[in-house]
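Taking the form predicted alone, here's one chain by itself in structure tokens.
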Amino acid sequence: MASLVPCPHCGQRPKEEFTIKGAALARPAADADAVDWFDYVYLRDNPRGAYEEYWHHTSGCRRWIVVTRDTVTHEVAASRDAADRARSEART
């Protein structure tokens, strides 16, 4: 059995129709210091558990989603549009 996303744009979609693209960061201000674009960058944490990855449906509607995902089991637990993420960040 194949391993489904929820696209919050097609519905549940295989696996094999996203490419991700790593984790969802909040991005630093544009004049923040060479410290906090380093550690954005270059510095990974290896969670254990639940975590928040960047998704592109590459063969379905195009769109960026961030998947929460389990990264012991794999298991999909909940996706939503990035724009609405970016947006919320934005208002902030």
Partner chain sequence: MRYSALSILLNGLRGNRNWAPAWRQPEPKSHYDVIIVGGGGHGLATAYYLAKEFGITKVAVLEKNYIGSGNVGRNTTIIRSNYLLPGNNPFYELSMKLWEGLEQDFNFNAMVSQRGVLNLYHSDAQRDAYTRRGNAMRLHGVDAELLDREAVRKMLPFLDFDNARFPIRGGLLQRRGGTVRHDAVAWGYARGADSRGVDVIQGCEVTGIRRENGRVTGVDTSRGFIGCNTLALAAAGNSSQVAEMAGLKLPIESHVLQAFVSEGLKPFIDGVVTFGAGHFYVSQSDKGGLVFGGDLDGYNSYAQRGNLATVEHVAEAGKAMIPALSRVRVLRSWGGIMDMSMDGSPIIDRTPIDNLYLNAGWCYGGFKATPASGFCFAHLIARGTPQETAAAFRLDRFERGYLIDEKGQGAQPNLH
Contents of the next structure:
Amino acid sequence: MASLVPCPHCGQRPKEEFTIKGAALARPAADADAVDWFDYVYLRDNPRGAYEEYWHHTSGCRRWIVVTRDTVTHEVAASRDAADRARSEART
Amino acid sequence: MSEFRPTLRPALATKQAVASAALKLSPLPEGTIVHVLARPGEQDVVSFLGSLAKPAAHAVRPVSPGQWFIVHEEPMPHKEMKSLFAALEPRATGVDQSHGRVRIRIEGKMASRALSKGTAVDLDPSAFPVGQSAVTLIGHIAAHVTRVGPEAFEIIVLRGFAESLWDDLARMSLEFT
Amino acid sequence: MRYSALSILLNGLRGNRNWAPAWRQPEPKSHYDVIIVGGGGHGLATAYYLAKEFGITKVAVLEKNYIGSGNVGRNTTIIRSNYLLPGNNPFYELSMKLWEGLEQDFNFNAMVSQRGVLNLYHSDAQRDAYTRRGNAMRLHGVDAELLDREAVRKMLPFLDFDNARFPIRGGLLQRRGGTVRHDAVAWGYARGADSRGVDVIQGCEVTGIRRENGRVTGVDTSRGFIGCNTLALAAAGNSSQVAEMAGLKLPIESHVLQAFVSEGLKPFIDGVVTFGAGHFYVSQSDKGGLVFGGDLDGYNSYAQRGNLATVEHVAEAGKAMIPALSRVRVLRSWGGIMDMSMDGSPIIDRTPIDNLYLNAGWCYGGFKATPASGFCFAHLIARGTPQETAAAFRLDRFERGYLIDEKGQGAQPNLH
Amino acid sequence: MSSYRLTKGGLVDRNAPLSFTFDGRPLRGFAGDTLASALLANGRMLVGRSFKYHRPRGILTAGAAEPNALVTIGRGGRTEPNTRATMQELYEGLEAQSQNRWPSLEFDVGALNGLLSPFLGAGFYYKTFMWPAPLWEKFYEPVIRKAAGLGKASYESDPDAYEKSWAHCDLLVIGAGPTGLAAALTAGRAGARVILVDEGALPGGSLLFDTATIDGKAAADFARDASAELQSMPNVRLMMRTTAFGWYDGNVFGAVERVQKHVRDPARQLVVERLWRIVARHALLASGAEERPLVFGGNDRPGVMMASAMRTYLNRYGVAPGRATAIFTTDDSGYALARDLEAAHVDVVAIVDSRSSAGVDYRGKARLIREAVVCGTKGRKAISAIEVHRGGQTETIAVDALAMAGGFSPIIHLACHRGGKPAWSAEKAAFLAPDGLNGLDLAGAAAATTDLAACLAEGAARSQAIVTAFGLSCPPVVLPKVEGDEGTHDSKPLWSIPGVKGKAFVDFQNDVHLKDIGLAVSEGYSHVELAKRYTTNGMATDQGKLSNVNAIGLIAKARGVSPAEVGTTTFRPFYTPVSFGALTGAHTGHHFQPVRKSPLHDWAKKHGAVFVETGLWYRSSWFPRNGEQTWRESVDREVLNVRQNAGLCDVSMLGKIEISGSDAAEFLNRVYCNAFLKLPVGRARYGLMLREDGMIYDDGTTSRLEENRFFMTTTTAYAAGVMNHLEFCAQALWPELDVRLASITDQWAQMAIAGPKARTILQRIVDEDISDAAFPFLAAREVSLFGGALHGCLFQISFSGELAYELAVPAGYGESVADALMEAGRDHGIMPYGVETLSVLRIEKGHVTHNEINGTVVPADLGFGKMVSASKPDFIGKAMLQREGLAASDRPQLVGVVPLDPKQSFRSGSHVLAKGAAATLESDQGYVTSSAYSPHIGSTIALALVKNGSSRHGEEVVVWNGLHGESTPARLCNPVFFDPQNERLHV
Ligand SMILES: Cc1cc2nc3c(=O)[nH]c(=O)nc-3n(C[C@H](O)[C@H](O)[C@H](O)COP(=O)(O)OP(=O)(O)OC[C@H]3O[C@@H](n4cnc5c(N)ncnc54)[C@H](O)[C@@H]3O)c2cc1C
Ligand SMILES: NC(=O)c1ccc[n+]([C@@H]2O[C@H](COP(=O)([O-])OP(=O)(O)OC[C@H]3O[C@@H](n4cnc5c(N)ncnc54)[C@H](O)[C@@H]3O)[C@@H](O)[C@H]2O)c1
Ligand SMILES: Cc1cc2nc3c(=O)[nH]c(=O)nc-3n(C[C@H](O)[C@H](O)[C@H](O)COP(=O)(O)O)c2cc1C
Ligand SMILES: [Zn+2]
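Beyond the form predicted alone, can we have the form predicted in complex with the partner chain?
Every chain and every other molecule in the complex is listed next, the one we just looked at coming first.
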């Protein structure tokens, strides 16, 4: 990566098939503190190393996926469907 | 104006098939394409769809998780379409895309070589066997590709891009035709 | 040693054996009044102006690699002050004015070259947006001209006027815009700062920020601890990393931007041109290479390199704008790490930590800002209050809702 | 004396002569020649001039690293500057021109720069040209720019075609020398999918000039047979004339194939270059090694050549470098050259060996001078003598060619493209590829393996290991038997040469010489990267292939450290330069981006539409009729006609999304800032979508066609973005909701029918009753058309303020339905109208579009404050909307603007100043977002975003457009210029 992004549904596909959104953060609850909302919308950990981000397979299956990628080496460690991740996080 | 008969104007009406011994590119008739979207969590929609679809090969084509195209050569009358939709419920929603998508066929020894000029999908039969579908970029245009035979592919593309994609495919085929 | 034609002559006659080093290679002292993290354009300029304008000379610039190894040494060298919003426009114009006298000021030829910057437009909507922008510039006394298609054709007849997918309809021209020799900016400021007593320390990576009672006391580095009264961060693409050492989380993401140079050619294009229907901008270096670039790769990255898809994307836009580029060959591509802020505009401000100052968020446009950024940051550090043209670049503007969003893209850095 | 063609030997075809020209002079060569070998065969030693000092330069190498022999080939749109003569295959009629000289190659005025060289050292330009300041742009810089640069590019368009392709393999082998051939054969025989690329015209690499035998066959024959076997395997693709130029993430390699760069008239159906993106499970870099020049005085004189290049010209092309040659060597490869030269009856006058002994036992005729160096050369436009320095003595020896063998550097470029740093090996005296690479191995000379047998063995072994790891079984590898290989043992790098006389070049093309490196170090630019930037060493078209390691050695020496401590500069793509044409492929000119066509495109064309690009779409702007001179006349007519009769407009490009599922209403309620939960079936509602930061993202109408089925429209510009956004919300934010999204933009041809006669006209084709009672404002329903012949969706929505509908019908029937409407409306005066008219109508009615929704406005700014639901627990953007800055009193707000004098007009993008205020940024009040001439009002009208505008209606202001020198007195007003009571909606 990020020449090729492994889509959990379609396999390795070139970057140009995707739209990148950025940090895969959990959206705060509607009634969360203003501080949490500010944090979600504006602040970023911006780590060197492992990073989770949203990619959309726009010219493919049109699923949003969460890609775990290293921001220094660009190696992808994992990618999974965003809905699956959201559901599993909601459960925990 | 009930005497009026609406006439269909195919998106690729002006395009002639291009053919040689190594490759043939042809527009397919605008029949029926039904986009099926399963209700989340619905398990076995595929076999159910198989029972609904007419018994043609490759009539049901995966689009993405929980989504398929049902493809027919012939247009489906409005009533029939409505009853198909009704039959799909509540497992799935049907959306008529018969006019929103256009089919193109590319076949022959050099078909996969020509297509590889556009798509990053590995079209080697070992990686992309007959019956397999993929949505992918062909050049700058997104399209749905299905291998319908050892050396034959069907491409489904948004109507608005159909002419542009046709021209691209024709250019990609030029050295083989 | 002062540089001049005479010094070249005399030294040349003596076999060029007597040139003094452009700057010293000092060992870090144990304590400085001000430590600046980052030996890029902004860090070095800050040190220079601290010493020259504000008389603060017990200053160290700490650079983890060699000076100019960051974005100042890898950008496409475009300077302009064609900004739209009142928070930006006077600041960039101040920078332009400083460029205009810079070389005489720091006695180093940085080849500030005002050969013009032309932004093409291809639709009525783009024309209207440029009209708005050009008028904002004019209101601040900045030069701007709106050219129609024929005027553009006269200037650059080799653009694609006849077979284009998105026909050129005109352009916004700033004649005072242009290019500057990037490395020379770092070197000129380093030499100027060094000669006024600043320690420019290369190969010295800041690895930690020590604090006591809510104040910074100094930094841990690859060459040991160095104490300071004031710590100023100018680490560009690494801002988040350095700020994190002080427990700060920034409204910034690091993204990679690529740039390119072609093989050397005889004069081909004079000023800077940007394509309005795709991501591409180009100018020609004095050495003859076409220097060009495009859009971000789009994903967060700390690797100073990008991907082929973006290369192709840029080349496609380039040939769409100038078909004659077809047989010109691209020599080299490289990347730099951009500190993309959440509204696309920079931050020059104090931080919640009392003696810690931040200069960051320059996105892909901070080279042109170098002189003003250094000047305004020095002003803030020396005086404690923002310089007036930089007063909008506050860190709390995101929280308070006073964004400076030229493109209106919102809190998504890769779209700015 | 000069170079010449031998009567026999080499791989050129003496039965296939070719003619070509150099600087207009006709010359002859043979099939199989490169331009360089052909020039040498014709005795052309002088082929170019250097960058700065315009020194005469000859051919230095026989390969990709050539820094000197750059020429311009072709003419017109096929002009190709900076072409390496060493890589350009000769073809009949090739036209080549030398570069960077004036008036001629032989007599170049620029050579005077050489005299000024004491003042033109590294970085001299940073120290001068500063006074007087204005002279920089006016004088100094133009002079410098004219002098700089190499070839001259053409401004003409390229007539040839390019394309791109993807390829996939288990093993990509880069380089078809002995190592690469052995590797490809091994993997190919094991059944792996193999791609073997080599930039040369023939497979074999160094085998093409090697005199060793392999299994009793001549090396070149071995290469030919091996490649024939490879070509016979269906699982192997051998790609010649293909340069792998970059290694990218995901083990993707960029490569460029020169399909027709070796022919004079490219075949039309074939491209000239093809860009490959090769996805490799694993790759093997078998790219060989580069021989290093030696840095002595006058090492750049024509006639001085790399030893391996001299051997290549001799053995592969049958070209002798001269009649009296000398060899300056630091390793044993010089002796192989001497033997080959003597075998071809070329005199070897001297072998100057820097070492005290050699690994080979030389028995030839040349004088052997050990522990000696060449410290200088003599000659004007070609070498005439060398100066040999030995034990403090200098001796001059007449020669007409000199080979230099400075040792070998493995070609590791690609292995370093992904951030790895090469490591210095003192043992091998070379920089080796970084350790721990993923998906890439090196073998052969690229891995510093020196002899042929070992290269063959290593290629096979690496390949075997790789394919075995993929689970393939490899037939046992039988290693061929090698005889007569000379090897290159015992090389000791010689960075600085004692007694250097004159300029000793490190970077030939950029004229960086020994003293420049020294100057850079002493001035503080001693970091290898700073030295590079200060001297420009390694920045020329060859990217330091020949010069970098020497420069590192010299810096190391000057700093008193080892090369390991100095390190290399960064290797980056492109391995060799790649054309824009190749990188662009077919996406050029009108095909830069695809075209998206509305199903009503041809209908509009039929009615004479003038089209305009809108994103990828073409939209009809207006429909001129007979006699109309200007677009304004057409638009005024169309506008009035809509207001008096009816108009038909193609709005098929609006984004259309079908939203279904049991939670569809809840979903819409969360993505819009206004309420959607209770929208009744059969009704449409205007919706406002925010971004999470509270700013408006997009607007549109959404209709509830069934309880759980909605039809959403978006703006054309944001159609794709909204779909992505909705999918994000559905999948990533609220996967628990049952909501399904399908893009139906292309399924429906959609037309707006607007005007007081709209209902009457529509009723003629719609089967159901659409009277105001039965189908009121904001009704939305599926309808039957033409007596059930067709079904569509009808919406009563209006952006013009007139009674208006939007009718959606299956796209393929769009044109015929539009025809029917025109027919049905003929007696009612229906006319087509375009986006210009659409825009006038909406401005008259005060409707906003993306001119106003510019990404920095919140609902209240546009007067939509009340739409924002206060009761919904959550919707996108709710939280951030609360920030103080988004509610500040001086925020820009939507207002109308009209000129005081209706005869005056102003344009969008003009700014609004308070009356009497100075034209300064401080007094700027806002700007005009949209403007048009309103035939209804009889003057220009406009919408504007003005500070606190909603409470300033009636205020006199100045609309200022400094760009056009315009300043127009105007008045702020209500943004709804037409029918503010909405009476006409219900006619
Ligand atoms: C490809 C590209 C093209 C661009 N084109 C333009 C353009 O045309 N016009 C324009 O105006 N702008 C352009 N820019 C943007 C511009 O280059 C940057 O905004 C600007 O250079 C940033 O400021 P700087 O010079 O101080 O940054 P840098 O030069 O990046 O300086 C920051 C320094 O901090 C050092 N550092 C980081 N962390 C540490 C640490 N922990 N300890 C010590 N030192 C540290 C880094 O090594 C680096 O040298 C471009 C950028 C790129 C990459
Ligand atoms: N010290 C040494 O390393 C040394 C010195 C002299 C001779 N040799 C001899 O040279 C031979 C080396 O064989 P080898 O196969 O390793 O190398 P080689 O030089 O024979 O072949 C390398 C091939 O790679 C190709 N190539 C390089 N980069 C490329 C790229 N980016 N894209 C496409 N093609 C590319 C070249 O065109 C060349 O054909 C052996 O016979 C060895 O004895 C080695
Ligand atoms: C304006 C500009 C012009 C450049 N011109 C050249 C050039 O002519 N030749 C070259 O090899 N590199 C050129 N470079 C690229 C540098 O070699 C180098 O790649 C870049 O500064 C990034 O550094 P890095 O590659 O060492 O990481 C240029 C860079 C810039 C910013
Ligand atoms: Zn996918």
